[in-house]
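First comes one chain, alone, set out as structure tokens in the form predicted on its own.
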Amino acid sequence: MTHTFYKYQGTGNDFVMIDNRLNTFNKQDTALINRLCDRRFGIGADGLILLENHDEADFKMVYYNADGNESTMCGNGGRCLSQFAKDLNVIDKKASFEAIDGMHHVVFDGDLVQLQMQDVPTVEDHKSYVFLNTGSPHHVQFEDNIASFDIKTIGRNIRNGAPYYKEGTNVNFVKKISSNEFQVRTYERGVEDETLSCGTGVTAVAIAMNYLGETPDNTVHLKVQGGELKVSFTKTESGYNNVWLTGPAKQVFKGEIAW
């Protein structure tokens, strides 16, 4: 039996998604949404998104990462998937929808898409590195030799290392071009390398690259390996809120395949 999948990228961050409103997917098939990932034996993507029904937002996204198992939220995901969306006419120039951080707005402008992510009320400075949570966990620091250094070796060392161990860190590593421009390369958990990009990653480094006095603006425009993101966010005595995230997301192909 063949069943239908679409690809979506969101600046070289990829997913299969599904249109599972009918609820014929097996979402306990660990194995299986692990093999759809595999770049070699399955489809091959960074993650695989479910397109739900919801009974008050527009829709549902339930979101699995490369290894099979369900994993915390993902900002670039979460635009390929309101861009699945709108494909299929769910929704139409805005809408919300929930994810397993709660529940987000999106806007569309043009061939760009905006997700309001999750309020910030916390960043934690460790002189060496910062931690916040933007739906996902992020460690954050700066790496001078961005271009070059051994991200994969690097990146799996912090996120099995202390203070994580086995529930692990997304890790990005920044390096500033102007004041409101920073590079970052990721590594991730849950994929186990480094992606092209991550979006709850650069919210992560916008925000810490404010907190930390890097940038006194509040967009903050960030370069990753697939592309070019935006962050914008209101800065309050009570942390961080209205905090968007901004870039393409575009259909890749879509095809069948049997599981």
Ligand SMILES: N[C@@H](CCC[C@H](N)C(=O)O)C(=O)O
Contents of the next structure:
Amino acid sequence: MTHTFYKYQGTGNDFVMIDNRLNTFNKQDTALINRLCDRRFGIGADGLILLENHDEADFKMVYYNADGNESTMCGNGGRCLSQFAKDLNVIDKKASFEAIDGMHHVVFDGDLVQLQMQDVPTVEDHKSYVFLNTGSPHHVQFEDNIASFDIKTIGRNIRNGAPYYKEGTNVNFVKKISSNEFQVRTYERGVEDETLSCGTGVTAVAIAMNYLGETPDNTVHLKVQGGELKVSFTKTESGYNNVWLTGPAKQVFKGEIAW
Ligand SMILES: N[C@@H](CCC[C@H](N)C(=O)O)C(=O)O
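Switch over from the form predicted on its own to the form predicted in complex with the ligand, please.
Below is the entire complex, every chain and molecule, led by the chain shown above.
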């Protein structure tokens, strides 16, 4: 049997996209998803995303990490899937979809895809790091030597160590560039390596930097290995609301998978 697949990337965070509106994809086949994401034996991607029908929203997002396991929210994946839905004429200039963390709104602005993220009611300040959940769990800490430190080793140790252990966390390293610009590198659980960008990660960094008083602004610019993203939010007594992640999302190619 063959299946059409598409490849998308958002600031270098890349995904295999499959239109599963006819429910033809075997979601239990973890080994297949892992193989499709493999950069030598498969298509190669940080994750695989299914576009599915939804009773009330425009579509549903089902996200798998490159290890083949379904995981929590992927911000860049949500932006790429929205672009995919637009390219398939499932949606037009704006839409809503359901992901594992709830409903999301998306708005297209030229080449940019703006995705509304979940509200963030709590930010944990552990002094040497900050932990928060932006749809996925994120550890945020400063790293002065951001260009050349060993992110794979240090990120993996934090991801697997206390207090995260088996469930793990994504780990973001941050360097301040100016009062509203930060450089970010992210080690992602489920990929078990650095990715070129992480949408829920930069959202976590933007909110953490505001929470720590590192930026007074409610629009923050994030430089990642694969480009630039923008995060805006409203700070209220109940936390961070009206959180939007903005950046490019592009189709790279289309092909046929034989399985
Ligand atoms: N790349 C993603 C995050 C994907 C989920 C993460 N690997 C996890 O399992 O928590 C993003 O853009 O947010």
